[in-house]
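For reference, the chain that follows is the form predicted on its own, supplied as structure tokens.
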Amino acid sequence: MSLSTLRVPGRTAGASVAPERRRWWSTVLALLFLAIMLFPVYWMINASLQPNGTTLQTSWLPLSPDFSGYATAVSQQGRNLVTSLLVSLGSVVVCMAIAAPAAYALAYFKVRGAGVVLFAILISQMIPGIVVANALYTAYNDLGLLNSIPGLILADSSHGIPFAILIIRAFMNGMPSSVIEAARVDGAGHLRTFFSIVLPLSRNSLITAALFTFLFSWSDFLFALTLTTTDQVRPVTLGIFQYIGAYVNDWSSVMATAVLASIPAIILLVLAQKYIAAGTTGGAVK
């Protein structure tokens, strides 16, 4: 038998060519879809660097970038950016302070009616935001919480708490119960077990829930529009909305404000992407 007649079992001449060709086309399609999805972001940045302030005759490349739009955005929208940052961070703190203990109780304590509580949490996610906002306006008017940062923090965190409970509880259900039992045998109480054992092991789910709460609070428009009526407390989303009406002929400033408002979300998503992947799938398989 000559060497030319030898063949590797289960392999053909074109077996290695087809997968490489499929990978090549898959890469091209992925890059095409990525370019389509990121094109609005590129155009937003490009328009913010245009010197003429309009988007009707915007060039495809910012060959002569002008940062005057960013100077205008910082001077007129800087206070709104700080307000959004305070509201978002406060919402994360309130949401985690309530959602983490609630998820721990629903995951490990034999609470009567826990199924009803979980069903109520799911139902609360289906209520339209405009219904909640209108109800909160009446309550806030009686309590004096309109046009206040604590009022916006309570509103935004109340929207993020149900989702955070579901994410954290699913992750805690996937944790080995032997770890909790070992801590209890060693004499640790429920609070010590929660803070020293459960929370460190649930880091991925906590970061995921906190990030989603921050992103919702940062991009909230409905609560900001309903619960603020003055210029004293105004998140950046409402500021951009009113900014467009006042500076409709100066799109470079509007786009510069949008770019500045996108930076915190982009940074957080890039830094926490591995925790999000682990936190959202941690409770999928037990």
Contents of the next structure:
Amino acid sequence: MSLSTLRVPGRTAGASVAPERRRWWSTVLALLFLAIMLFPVYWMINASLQPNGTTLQTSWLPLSPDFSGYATAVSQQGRNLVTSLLVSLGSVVVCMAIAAPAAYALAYFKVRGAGVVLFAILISQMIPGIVVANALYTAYNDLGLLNSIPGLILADSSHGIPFAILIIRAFMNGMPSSVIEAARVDGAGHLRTFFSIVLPLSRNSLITAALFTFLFSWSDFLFALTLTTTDQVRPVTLGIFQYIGAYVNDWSSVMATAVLASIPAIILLVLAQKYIAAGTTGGAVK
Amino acid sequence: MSVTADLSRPDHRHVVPGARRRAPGNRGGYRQRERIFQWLFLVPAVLYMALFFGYPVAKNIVMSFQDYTTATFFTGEAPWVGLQNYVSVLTSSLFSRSLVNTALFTIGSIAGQFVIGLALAVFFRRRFPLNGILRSLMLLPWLLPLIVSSAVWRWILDKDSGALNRFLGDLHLVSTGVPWLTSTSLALIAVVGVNIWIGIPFNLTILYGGLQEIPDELYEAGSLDGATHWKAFRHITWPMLRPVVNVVLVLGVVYTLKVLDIILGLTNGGPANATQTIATQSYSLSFHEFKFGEGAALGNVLVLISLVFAVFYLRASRRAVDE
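Having displayed the form predicted on its own, please output the structure of the form predicted together with its partner chain.
Every chain and every other molecule in the complex is listed next, the one we just looked at coming first.
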């Protein structure tokens, strides 16, 4: 039996009803704000379910959902979605392989020049992507890396590596050093300490960094736009851009592609909420 | 993104006591080996940063003094032209337009994102059912690929059948479709509006985090002195939040300055350059007109502007830690 039923009716009960109601009013207000913020997302899903070729009137509700937009999207953009997936997964691997050891070194070792490296990482986040793309295009052209998945993986990793290093390092800073020292005293080498102690202990920050790295590469538009010139290798972001670059007469397939391109973000927000929250608050990973 | 790492806080630098059991004569060589091993952990990151951030910045500086065009790719020759790229870029009529647009876009976006983000952050400090889940769902616009958001808003803002015009029409606020993205006077406002929508979640999250750090006792003490609502905000919340505010604003400016996706997706810089910014103009110089030298020169101007704010950022984040 809950406590409230045992409470003596009167002042206490009366006082608790009013704030309770006020709280629910806040929830209603919050729902309203959320509805406004998420309307474009709703509209994207709604428009994706309209019959092909309806340019004039999209009904406010998808009462008779039509999946032909998705059929067109998959047939025209399916390959690009796979490209995006390969590039994003590849860039997660590259980012983690580079960022995790670096974060460990920056958090634990008294390496000379660590301050400089950290400073460079912070500053690198301020460099406009177009500057990087401008120089990479000419270099990639010489190296034959244009229109290639490895080329995109390497370039896209630049979205994630500084972020991943900073977030994993922030976590490792808070890790008890006694554990690592104990392992070292027991004779474990650097590599063994790193792989069997440090990495398992930092699991949460690694997952957070990996998820965000995936999202950054998946959302990449700049390098897709500048480092590919043919439709051989074409991430889905560029596919959408080319859809809307011309006059659009079939919004339902554009919106269906947009929905498909949003799936990673939606899945992560629903299933990996705690990691996403950790990533958005930056260094405050606990 | 939102990493507010600090440089001033002393690191947990642990001297790993592995050398203890070695013979004293061996110590020097062991230390050296140890140091090399430690550096090896850092080497891949340093190499990557040098290749994908250091090299592009350096290469851009070099290119900005060269006549670097498509011909360069075939002949391998890029003649030195001194400051000519800078002169032609900075004196073109388009530059002043882009500069003004960049300023308006940045100030408008930041102001909108910040005010709405702060208002929502204060609102979400209330305790009410479902607070956590509703707040985290607010993040969605920020997690979507920017080009997806651009595509969706293109459709919402469509002149003839967009949802916004239909909504306004149903309310009898407008009689004909408003050309949000195709009118030279409205396009920049529409682009700013979309960018505000994208930036609200980031501002909300960081500011909410900052608000949570303010101890409740301050408000309790304040309310005894009659500081409630607006007064409490002015005299308690705002001063306590200042360090976080500084970081959010400077980061926001730096990220907004380099925005490309949203503008290219919504208007492609048009109509008639009404939404052209320094970033989009640099892109179009390099990748549409194939004047890579001029594109590099304009890109460097953007780097310079960002660097000014980067200095602010470093000072703000250092202060955020000190306080």
